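First, one chain by itself: the form predicted on its own, in structure tokens.
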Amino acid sequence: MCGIVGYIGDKFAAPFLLDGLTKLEYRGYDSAGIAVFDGKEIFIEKTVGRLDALKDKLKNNLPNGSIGIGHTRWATHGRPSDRNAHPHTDCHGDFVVVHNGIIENYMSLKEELIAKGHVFKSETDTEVVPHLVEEYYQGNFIAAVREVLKRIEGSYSLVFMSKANHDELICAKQDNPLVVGIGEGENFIASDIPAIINRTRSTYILNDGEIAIIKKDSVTITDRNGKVIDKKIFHVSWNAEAAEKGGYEHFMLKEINEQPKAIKDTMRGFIKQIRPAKNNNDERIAQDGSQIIFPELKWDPAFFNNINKIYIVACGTAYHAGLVGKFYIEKLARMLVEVDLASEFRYRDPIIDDKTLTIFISQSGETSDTLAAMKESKQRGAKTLAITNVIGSSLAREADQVLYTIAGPEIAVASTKAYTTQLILMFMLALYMSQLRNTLSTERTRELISLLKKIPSQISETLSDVEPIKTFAQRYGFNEHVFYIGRSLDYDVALEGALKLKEISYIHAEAYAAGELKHGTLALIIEGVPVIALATQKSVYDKTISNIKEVKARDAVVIGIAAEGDTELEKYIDHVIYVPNTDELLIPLLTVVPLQLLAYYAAITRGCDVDKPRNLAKSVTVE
């Protein structure tokens, strides 16, 4: 979720950038930086902190050219430093660029850089990218960008300017967002309409695989191979505000959004393709296939003999991730899990030892009761895992190991994505832990992953029909009590159902074991009341039909979340809101979004301040 901004034209360069930056704050950024043709030298400074560290820096020294571009990084390959800030050079400062998104084969292009005499400042994937136009620049700017793109593999926006072609600059996009801000003797760039909306509201929106050469008074658009593409103009109708958006009415809703693009953007790098053996004749070798690795954790079966315990600890949503986890992991590597809330770990003296493998999980990696767990077990002698959102944070520095997901900055105070990349990760690591356990066998192992990959198209699939879940929102949404009940991993995902409405509409939700409702919780079930039933895990199936028969003969109203295919559960139920069909293990990715959909247009109904619920903060940082 880096900003980029880009501008050529007859004005000073530099404030647009600041200004441009500025307004891509929203983003989230742990440095920033510009790069400025000055006439002679391509001038950079760059910083790690705010905004306002830059700016301070460039009080008294801002250059007076007029070509430049400008980025704020969201770190996620090497931790926050000035070093590891874009904008990022080659060997002599020729070509620079700044990049979002991932390079996911840059070690390799690294070591044969290295081995060809460059020389590398920064722990980044982004810098083998000048270094590459370096390598290919042969007088031609485009021809070497158009050649490093062949190379490179991964998510990308990427803007590179050229001290020899200092009269243009090139973008390319690939699964990252980048706009073209077209203005009278002057062209801008940025990775989102904010940071141009006061200058223009024409605008180029680029598509995958596609290149724009910028000059001052013309864009040019091209596929890859060079062929121009007659583009339409889009002109921006929001206001600023919503511009910060996407066009959202709410950062929640673009959030849940971003789910698919956040899930494949964690799922890179992580799943290694088989090739088949040339002339093998064995069917079963030559089949395709995948494995999941995880190379910085360095683990191999030997590892396994010292671990007799895993705890998961964490707080909030992401405890119920945990709660999924825990799931994967024994389901799928056969070993013992506990999940505990992190405000109370430290409080039952937990049986930890050198043989106690301890996963703790937070979003901002700064969450106060989750640093405390992770430092308890640590003294105990406990192996520590950090699975965090953020580069550089506490929790990542403290642990042993740590992993990250990525999804970007979340601004909403309730966490969505944030969430289904922490699912995506546990399930991938499960899976890692079985391979290296043996505890599945490969065509299981395949099948996973094969579906595995599919999950980002699924749930955009999910988020296409919304307005059933309008409907529901608007005609329940003022009742002041919901129920969530499922069983198994549905019971899991209802507990992050419920959460989500009490969060931000403000209603009285509680999620229940479905098998336990005739030990109590039977009595609250009373004409009228909503109930959401997850009913998707095959092995409890009939149980939980038969759950649902006691809360509608109760004359509850009973809403559904069901897999695509199942014409059971429509028989007994008031509404059905439908989900690809996946392997049960993964629908809890699929399911958790519909009921993120339901909380935010409860709150709309309500009123409610989505974004910014009362009492709430999106990261607690007390105890």
Given for the second form:
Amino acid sequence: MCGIVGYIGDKFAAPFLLDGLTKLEYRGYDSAGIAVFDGKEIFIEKTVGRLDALKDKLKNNLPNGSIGIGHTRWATHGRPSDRNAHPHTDCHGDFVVVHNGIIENYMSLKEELIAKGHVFKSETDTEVVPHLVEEYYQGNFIAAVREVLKRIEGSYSLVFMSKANHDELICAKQDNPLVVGIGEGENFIASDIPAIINRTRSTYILNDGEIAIIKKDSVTITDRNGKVIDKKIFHVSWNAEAAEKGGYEHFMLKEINEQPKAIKDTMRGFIKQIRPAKNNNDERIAQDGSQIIFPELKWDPAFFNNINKIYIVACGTAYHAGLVGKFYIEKLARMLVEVDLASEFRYRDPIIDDKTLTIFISQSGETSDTLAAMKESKQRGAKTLAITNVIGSSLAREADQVLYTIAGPEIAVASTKAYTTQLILMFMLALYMSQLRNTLSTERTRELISLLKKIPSQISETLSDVEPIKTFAQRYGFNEHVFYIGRSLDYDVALEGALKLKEISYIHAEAYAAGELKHGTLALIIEGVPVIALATQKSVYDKTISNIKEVKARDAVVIGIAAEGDTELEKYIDHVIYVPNTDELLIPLLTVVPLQLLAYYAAITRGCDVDKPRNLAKSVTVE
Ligand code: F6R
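Moving from the form predicted on its own to the form predicted in complex with fructose -6-phosphate:
The complete assembly is shown below, putting the previous chain first.
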């Protein structure tokens, strides 16, 4: 996720900007830059790569001004490069902007601005913003910014700087964090508290829709229309380490809680509202429903009708997301999909030709087995699609086409928000394919899209009451074996739940397709063994209940995961955790959340190092 800093005061801005960006390094970034008004011009330096590279460039050339902004970029639109690094400017360098988020309508704005003669220097969505300021500026900086905010759609925290108005910085927030630090004769801006914590502990935490006008000895906060807001100062009591984790005890917990936003960000731009068109004969888009679009996919729509085989290839948690992806594509787009572990795929002589599509899922985009599998399938003539969280990663560079999850950097070794964003992307891809292949009715498409939009708030609901999960973790966290069972999509989620528990709490956990128990595993079920039973799939519900009765009859302690409204399950088992109700296709996005939390609290109960489990690395770059 991009990092933002800003300074206005009596001291030199550059040392604070570089120090603040260093404090935000933990968030991950691919390029960095600063802009400082030096008394005459706005001086800008930026570079792809580490902050050290930026500091090196500035070594003998540190600008002297006392108003400036800085940025570390986590690429979303446009590869990591010097040109795409922030800050960005208008045509003449009079207005400079740093941005965290996504401007959804940048394509149409860019076309409009180019038609008016603006010259763009980067491939970013952000660059439309300073050009828009240039367009609207008529001597009143804040008035121009307000006009710009009316034009842009999407998520942002933005800081604006102007050569002509070098006694103030303006910032605006929508869906991305922004904090103003209040000093004496100086004020600070940051996307996160760690950047300012050693300068001040008095802050304004901006809310969506708020604009801050920051001078060296005043901060005025208004709404979009200019109405002044009387905002309370928030005193930060966290230490630096807690501040990096946003006040959470571990990155894993922070990332579990970031899932609603990560999912919203990943969906952004892919759901298009279709207006009724009078002369439109296409029944699929003639009504006022929504459609899935993938502007990034440059394949001809006929492509999905011409391929005859799909492989999904990945490792670990990403492989589990692939299993759910297979279910989605087969169910919605009616195409046969095979899922392979990347470490196995290329050694089994897979049947591939130029009508094969191979989809590679990887959070990091650097997993060596996944990369090797991609190279192998390209050599054999397949078309390749990467689904990754890291722009410019090796997998993204190697693939024919790429779709990005917008989860932001995942720091905890145990993957959480990457998994749910991978599921969302696979679901939207399957829906997109179903539209092209005409395999789903308009009503069903519309129903699924409207349920899809509710998922972020339903995850927030699931996250709002963790006490029962904590209690189970404390009660059963010292067991040596835990079993997870489920059928259909519940089984796929069970696999992910068991992996989470294994990797961070070191409890031996196994997931089984519930119907398979009696073929061997039932022998391990004895009195007191915890069994986590997922029972959300309506088509196999009765059969799952029968399997649950089988383990209950062996005196296992059964904790069920069910959808709200299920009154049956609790009759047979010890405890039930309910998640909000939705379509059974989408419910894995909700049922996995209590399983992530259960693993987290079990690890805490056992005193394990949650963010850095033993023997594991975040990215496995060796075979
Ligand atoms: C488990 C986990 C790993 C990764 C796997 C693939 O929590 O994080 O199983 O999912 O190593 O990593 P990526 O997705 O980076 O290819």
